[in-house]
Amino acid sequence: MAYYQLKVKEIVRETSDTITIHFAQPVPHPIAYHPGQFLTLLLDIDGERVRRSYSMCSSPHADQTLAVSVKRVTGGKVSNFLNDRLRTGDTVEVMEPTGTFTPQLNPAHQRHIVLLGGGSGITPLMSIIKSVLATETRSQVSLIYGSRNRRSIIFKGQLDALQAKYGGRFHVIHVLSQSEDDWEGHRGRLNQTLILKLLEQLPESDQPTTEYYVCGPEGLMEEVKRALSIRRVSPERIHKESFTAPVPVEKPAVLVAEAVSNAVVTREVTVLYEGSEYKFTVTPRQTILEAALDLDIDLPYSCQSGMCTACMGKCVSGRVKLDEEDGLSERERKEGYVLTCVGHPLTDNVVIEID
């Protein structure tokens, strides 16, 4: 996993609540990424050494910096300093860009993309809307986005930019839940129902090479399945992103599988990283992730969830128990990689290469 120190270029206020950070891209190698993947921010707040991961809204095809946005959190520690504290010209160190939120691009493509999103989710949205309009030039693209009010629509003029340089190949649906009395548009919650009657909206919006991105809280995505499933959308041209970490779950002394064989207790795993060999112990209480960290063995991570996939890696020998795999790709699955920040050990010869 590399590391990169990054200058701000420029902080743009998007809504009173909203920034987004410019970082220049490094000279002569600037940072590759894929549309829908994010950045992790490392920083020193107050003596303690504090990460997040935030989605970045900028395009590898369209646009000269990476740019994140940041949605100010009550009581967040890093949202706050973000929003209030960095300036242009601060440096900021970064891990490399990761995340499996990404279309694969191609010129020749015709199809049809469905963003549909909420709050701060249209970050990675932006991403993929932009980097699809530049690449796929016989590609459609429309976005379902929720917001709270008028005011706090994030990205509002580039969206309404984007529809007339493009024309009819961009097409945006806002929707208010708590709008103004001279709104317009749609009111109300996004859910299953509103879903429904919006994409019948859209042109060709179930068409077999149509897919689907979303991104947003938890409510926002199950209303999303519901309404794909009843139009019996395949769950392959399906996409998300939460952004929403799940419930954490006060773990027992001990926890156990399907059978006495699958106990988890305390055993030994064996990490590959970046040309080392860690060997350490995994109690019941903790992930391999956390026994890692206690032992000041510097793995990759981020959310610590299992929704960012920056601690991923293969499970080579003996298995793994994840409290949370949703972070994984079916595929991934299958090929045995496995995610530290959630994981386990089930068996004595767990070993797990990172790249």
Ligand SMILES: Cc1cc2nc3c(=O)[nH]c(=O)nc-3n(C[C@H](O)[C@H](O)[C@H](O)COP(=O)(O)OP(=O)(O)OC[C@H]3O[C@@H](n4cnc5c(N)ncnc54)[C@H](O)[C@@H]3O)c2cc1C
Contents of the next structure:
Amino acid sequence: MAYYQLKVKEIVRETSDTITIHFAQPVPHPIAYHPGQFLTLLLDIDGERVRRSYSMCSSPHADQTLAVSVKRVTGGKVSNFLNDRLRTGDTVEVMEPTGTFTPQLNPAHQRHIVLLGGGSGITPLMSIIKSVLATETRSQVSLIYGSRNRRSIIFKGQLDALQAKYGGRFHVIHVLSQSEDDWEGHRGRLNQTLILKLLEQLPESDQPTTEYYVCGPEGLMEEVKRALSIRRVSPERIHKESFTAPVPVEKPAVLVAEAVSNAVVTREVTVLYEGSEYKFTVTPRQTILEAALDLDIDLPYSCQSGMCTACMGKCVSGRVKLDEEDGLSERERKEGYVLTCVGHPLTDNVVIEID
Ligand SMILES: Cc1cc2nc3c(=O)[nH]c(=O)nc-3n(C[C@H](O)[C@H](O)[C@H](O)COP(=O)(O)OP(=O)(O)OC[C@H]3O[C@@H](n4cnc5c(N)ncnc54)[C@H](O)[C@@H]3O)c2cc1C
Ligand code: FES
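Having seen the form predicted alone, could you give me the form predicted together with this ligand?
Up next: the whole complex, starting with the chain shown before.
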């Protein structure tokens, strides 16, 4: 995993609680990335080393800078630090871009990309929108975007400009949950019923080649999932990115019984990373990543809650139990990929290869 020192070129205030940070691309070797991927920022704040992931809103196909947008979270350490204290000219350490919430772009494609988002979830969608419109000249893009009110719509000006530029190929539907009286657009919460109604209004909204990209608060993601399952959209065509870990649900008795038979006990694991082999012991109270970090083994990570895939590796021997599986696609799970930040060894012969 490569690390870079990036210089802040410009900070743009998008709304009262969201900024976009534009980083200058390193010269002469700009950082390559895919639309929809994220950067992990490493910061020292009040004597504490912290890291957080931020999706890029810039497009590798349309923008010169690498840009992330950060929305304040009430009481949040990093989002408020960046909104209040980061300045143009500052240098920030970042990990190389990562993430799998990315469309496979192909200029020959003629398809419909439908994006559904809420609040700060617009950031990776913005990168995807600009990239698809610029590279797939025969594809259509539609965005259904929920915000609180008119002033809190992130990128309103840019979305209007893209609609003007790409005419009939880009459709935007804004939905406001606390709209002003003179708002003429859609109102209400983006729930299953409203989503189904809005999808009906999109041109050719459900062809076999239509792909869906969803990013927003957990509640919105659930509503979209239900709406798309009613429309019988196959799961392979639905791509999701979560910014927060799902609320843990109480496990039914049958799963608890299964967990007991798959007992997590102290075991040794082997991790292969950047040409080195690390063997260490993981206790039942630790995840594989925690055990490595306690021994100052510098494995890659970011969210530490199974969402971002920065810690992903392939389990080439043995079995690993994951506390949280949603961060991995079904294909990744089948191919043996695991997340060390939520992983516990279930057998004595666990070997994990990290790229
Ligand atoms: C892959 C990925 C991409 C992300 N991309 C973006 C992005 O483009 N823009 C962006 O603004 N954020 C993004 N995030 C969220 C971001 O990484 C931080 O979690 C967020 O900025 C809060 O960090 P904090 O230090 O301010 O809050 P913390 O100090 O970590 O948390 C404070 C409190 O807020 C809660 N909380 C944390 N995050 C959120 C949230 N997003 N919504 C509501 N409550 C929350 C925590 O549970 C805690 O109770 C992304 C996260 C992931 C995993
Ligand atoms: S560190 Fe984010 S999924 Fe493991």
